[in-house]
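Only one chain comes next, encoded as structure tokens, the form predicted on its own.
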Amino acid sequence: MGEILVGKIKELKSDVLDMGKLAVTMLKDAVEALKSQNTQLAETVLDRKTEIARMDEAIEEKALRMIALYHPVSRDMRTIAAALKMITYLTRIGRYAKDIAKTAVLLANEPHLSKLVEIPYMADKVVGMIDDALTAFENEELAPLENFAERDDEIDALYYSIFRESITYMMEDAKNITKCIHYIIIARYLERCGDHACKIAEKVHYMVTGEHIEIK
């Protein structure tokens, strides 16, 4: 019993890193189709979507039939408690990639203003925490996550220079209002991502040491 569940905890995390993997890959896409007005590059990450929705789905119905099946304990049952918790934070993830395709659709014939504010550096910010929780999920240890919360607030005031500059645009030319709408409620999304990264983190955490924290 207790291999077998060794090998059931080794599937299952396999199974929540691709996940990952999917989602940081939508995200990624949906920023550069935002940058190089792609939109076929933005349509291959709506048709993701679905494939994202499957795998969330599919995962839980496992880690819930370990529990059932296997009556995990200790390290066991936390790894599978940060498990179902991390695929809701992945999903959403997935969604914002989705959002952000969809507004480079809208947007794939208007020229951008001045490298659209600081979003693909944002975006990548953004990727690299959730990079960094994945690996230490992958690996079982804390050292990725050690500065978490100073890269938090970074991904905060990136986001509140993003707004403060797109409000400078609107009121330099109402033409540009809707584009830089646009551009705040990216950074808004990739500022929720930064915010799921950290959830990731905490439960990455807790898998590990057994104990709870909240970064923020």
Second form
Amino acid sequence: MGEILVGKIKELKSDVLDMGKLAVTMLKDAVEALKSQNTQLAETVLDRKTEIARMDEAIEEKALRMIALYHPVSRDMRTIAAALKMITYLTRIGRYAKDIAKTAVLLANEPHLSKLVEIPYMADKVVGMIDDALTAFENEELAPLENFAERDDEIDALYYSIFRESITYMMEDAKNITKCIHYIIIARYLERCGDHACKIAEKVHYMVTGEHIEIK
Amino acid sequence: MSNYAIETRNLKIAYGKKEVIKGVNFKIPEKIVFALMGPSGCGKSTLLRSFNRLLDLNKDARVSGEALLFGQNIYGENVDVMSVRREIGMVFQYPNPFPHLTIYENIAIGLRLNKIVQGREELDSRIKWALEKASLLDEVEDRLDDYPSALSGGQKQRLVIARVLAMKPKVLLLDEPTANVDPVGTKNIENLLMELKKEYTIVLVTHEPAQASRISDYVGFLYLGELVESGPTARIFENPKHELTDRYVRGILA
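Next up, the form predicted in complex with its partner chain in place of the form predicted on its own?
Full complex below, order starting with the chain above.
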């Protein structure tokens, strides 16, 4: 019976990784669409929203069935537990991508301020964290998670700096307000995605070591 | 007086030249269920039997090291084997009530032989008490003169447990007590053990990790005569430290 479960878990992990890749590309594409004012690309992100929701449900169902049928323990149980939590975080990331894509459509007709402040740079950093958390999950190793607390601090600092820069533009010219409020909201979404990357990292840490940690 | 019901110190057991228990050390606190799990042939039953000196019956068996019952080495000098066995009740894999004795007599015999109770009234009340403790009284109260053949496998096993409890032991040793019992009987016996641990220390041998995870507080994993790992059950099943334990509980130990 144990070997059957081991095979099922491999499958489950690969499903979660596929879902992770989808969430990451949605986020990347949403920010790219915003930057290049490409409404077509933004629309494709919106279309992928249903796919990520479907994956969330399918993986949850599969994981729960594995618990019911195979009574997993030890590392098997920890992997399933991590997967069940991860898919929620990945769904949230996908939803933020969708929200950013919606904003990209709204902001497609006027040039951006100051090359979109630091949003693309911040998005790269966040995507890097999600990628590393997924790599750690795939290889069941802790190395990619090593400096997550510092990286999350950097994300928080970027959010704050975008916030302040946007306020400056709003004070300069009231016509900037709509755009700048969108920038602030997007930065806030990215900051949340960074937090989700940290939560994923915590679950991977639990899966690998059996110990619960909190990344602050 | 030790805080541990059972403690072993470098306990080794050999049959002839073959060492089957290779220096085992552990401590079993009082009033808990301790499960000894491991694959067939790893030495679980041998280890269990050493705790009430059942191995004395096997001429080939040699025991060294110490096995302490409430702080006293049962392999020490001047130890009265009978008194050790009275303190430690044993239940085997196959329910073994005496087939030629009634339900009542199955329990009475040990009490009579050991002159533990005086008079019919005391005997009656002790037998009812034991059946009650074994959660069997309601099912057999009106047929104490029937023979055990009328009972289901699970009921037979609970009758055996009642027979053991009647002697008022401090420790119960059970060697795969549900191996020959159906799921309902298994559930009844497991519930009974959960109840009995309030008053007794229970050591359970099982080849089924799921049973250990359901009802034990502590678990020891025995493999090829060595105690690979022991600890609180939840920890062993969530996060075992040893690779072999991990593979065993997950069911992938070759």
